[in-house]
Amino acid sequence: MSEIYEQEALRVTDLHKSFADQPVLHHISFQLLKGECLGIVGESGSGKSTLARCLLTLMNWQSGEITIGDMNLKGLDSRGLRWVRSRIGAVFQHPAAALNSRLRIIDSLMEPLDQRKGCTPSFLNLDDAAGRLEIACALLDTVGLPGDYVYKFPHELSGGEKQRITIARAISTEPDFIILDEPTASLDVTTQSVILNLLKDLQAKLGLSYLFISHDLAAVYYMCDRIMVMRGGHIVDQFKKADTFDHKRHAYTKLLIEVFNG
């Protein structure tokens, strides 16, 4: 294994959550590490998507750490909650809902650099002292956009170029780990392929950290190094991608490989 896999992005421990008493993770374990793409597959109710607003601390949870680093995420205050939060970066289903429609893209991109004054993303070996139109044509063109989209706003772009300005504006803070809820749910096959794609690439160049939520095994057999399989709020499998189709995985993995191979 590498050696950008020796630390820890993030570690999730014996985390529980309930609603109305009722329990939608179920003390569940595990860890990501640094330059890896994690995948947690599961039906729609298997609480992939409550796992992903407790670990950006938009949602409470009853019992159970996670701790990016050396932080503990339990009970911060909000000066904690804001250095959390510009150290996860997060890419989501439907990317229009991401993007203010009344503001041109230029704004909706550089919003988390806006609240980090005088920080330049060091992967665009840009000068210190580059200028706010600069640093967001750079980031354009990291992931295949032109400079002059700095000017348009939502409408004017395509699915697929909206989740591109998401994508840019989640790496843009060079955070510890990215979520990537349902990334390509939203959009046709053909740009789903190029925005997987695209995230492997950036993966690659940057050595991003990928924690990648999704309910099709076979988006997550591509894009991901270790495979967690959810349901019920339970973890109820895990395994390297390799081991995939191992006899000893377990009966509902087996029935989803049953319906990603059709």
Second form
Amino acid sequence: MSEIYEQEALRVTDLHKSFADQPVLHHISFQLLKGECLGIVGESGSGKSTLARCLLTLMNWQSGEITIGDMNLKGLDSRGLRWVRSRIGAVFQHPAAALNSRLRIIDSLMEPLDQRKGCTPSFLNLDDAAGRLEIACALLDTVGLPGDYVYKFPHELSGGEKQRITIARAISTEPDFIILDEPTASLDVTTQSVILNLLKDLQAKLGLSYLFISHDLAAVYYMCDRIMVMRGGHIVDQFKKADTFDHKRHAYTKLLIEVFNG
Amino acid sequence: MRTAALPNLKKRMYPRMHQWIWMTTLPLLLLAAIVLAPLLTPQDPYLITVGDRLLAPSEAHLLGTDHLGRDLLSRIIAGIRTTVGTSLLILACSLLIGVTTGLLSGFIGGLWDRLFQRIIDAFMTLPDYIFAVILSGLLGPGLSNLLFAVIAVKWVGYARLARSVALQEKEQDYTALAVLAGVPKFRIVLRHILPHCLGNVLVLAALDLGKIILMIASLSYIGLGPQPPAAEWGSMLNEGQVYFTAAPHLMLAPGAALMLTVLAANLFGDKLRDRFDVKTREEA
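Next block: the form predicted together with its partner chain, after the form predicted on its own:
Complete assembly follows, chain above in first position.
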């Protein structure tokens, strides 16, 4: 196994997906390295969220391969699927929809860890014997929320606070990578910057890998090391952050940058 | 390390005990009346005393006597077990069948769901009452046939409601996150979907309790329910109508018992809705 391969968190090869003979993802190929933030940017309907749902194994695809670690996701049995899913974190666009309104924060937050009994996130520096409540409070502390939030219901929290909870939940299992599907799209500008900074801090502290999906070029530019531009289900451009303003960029990328610059 | 700052669960979980007391009063009273009915009756509700026929309310018979000289109050109390007890049993069975099949159908989807919808459609081709009358008529009079007929009519509403909630909730992000977290499907249904369904279903059930009581009484009134000498409010209304001008209390007493029970069930439904709507509760 090569050193480069060992550094891969995710590899997608020639992924093709269609809905009722209508292709939505055309032969998508890319890789995500460990500790890296890869941005996927594009307009609505470009296939970003479909790609995310395929990667999360919540949706089937027609052809192509998705590899996480050394595990190919196609044709996995339920045990393999459960293992693979435990290696992926997810933060969605609407934090309110990501938290069950009937459950207290502690129950939503601890759900992934409840499935792995006796598992304590290593980055919390807690004893293995730490209780559920102690782990939940420590996770909240990691995302800058007070411990007494554990017994609140989601409707008692603001949008930004809910998104912090979903981030805490996503990192709790120490996944290989986290899919951030427009994590700031439903938040106000101030909260957006707070969440983006929190994500950056966590990445630096815990060495997380992110797949950052957004239509907000400014957020993607701020967060990511590499950027992939999608349009109509195709990857039209892929480049490092430093090359964003390079004259070799695809015409559509230049258009997005123009729109972004006003 | 943060143990000192751990929050107090009790303070948050039991802020309004009086709501629980209010909510449980009616079901407890009804259950107590059903269980203790033989002990609460002042006289034997089935004892025929021909010499005491059609007596008006008095100290000896607080609600008077019927056409066979039986104590009316005792028969009303005994009727709680027949009318309300049967209704609660029907409600419990309908809920169990309806919610289970509805949730599974909505969550599993596919062929099972399509098949289930056709079955529901078949059950909904006739209005509740007509379907129950036809079934009871085909099966013949009697308590067990009445039970079967009303359950066959009532489970459908709960199944439809549970299915619609399951269809809605399984598309939510938190369900997707639960799948990703490796939560087993059965547990997802129990933990994430059932609680969303439960509030609506229980409110519907509490409101339905009144309708079921009325349905049982109606079917008994036309002779399809428990047979004489069973004390049942609908049958008592039927028996009393012949003597309405001479002894109106024969119809007024079971009529009032029916009305008050249905009213109480409806009020209970309202309270239940307040309890299960998290937002309403917090605003209150």
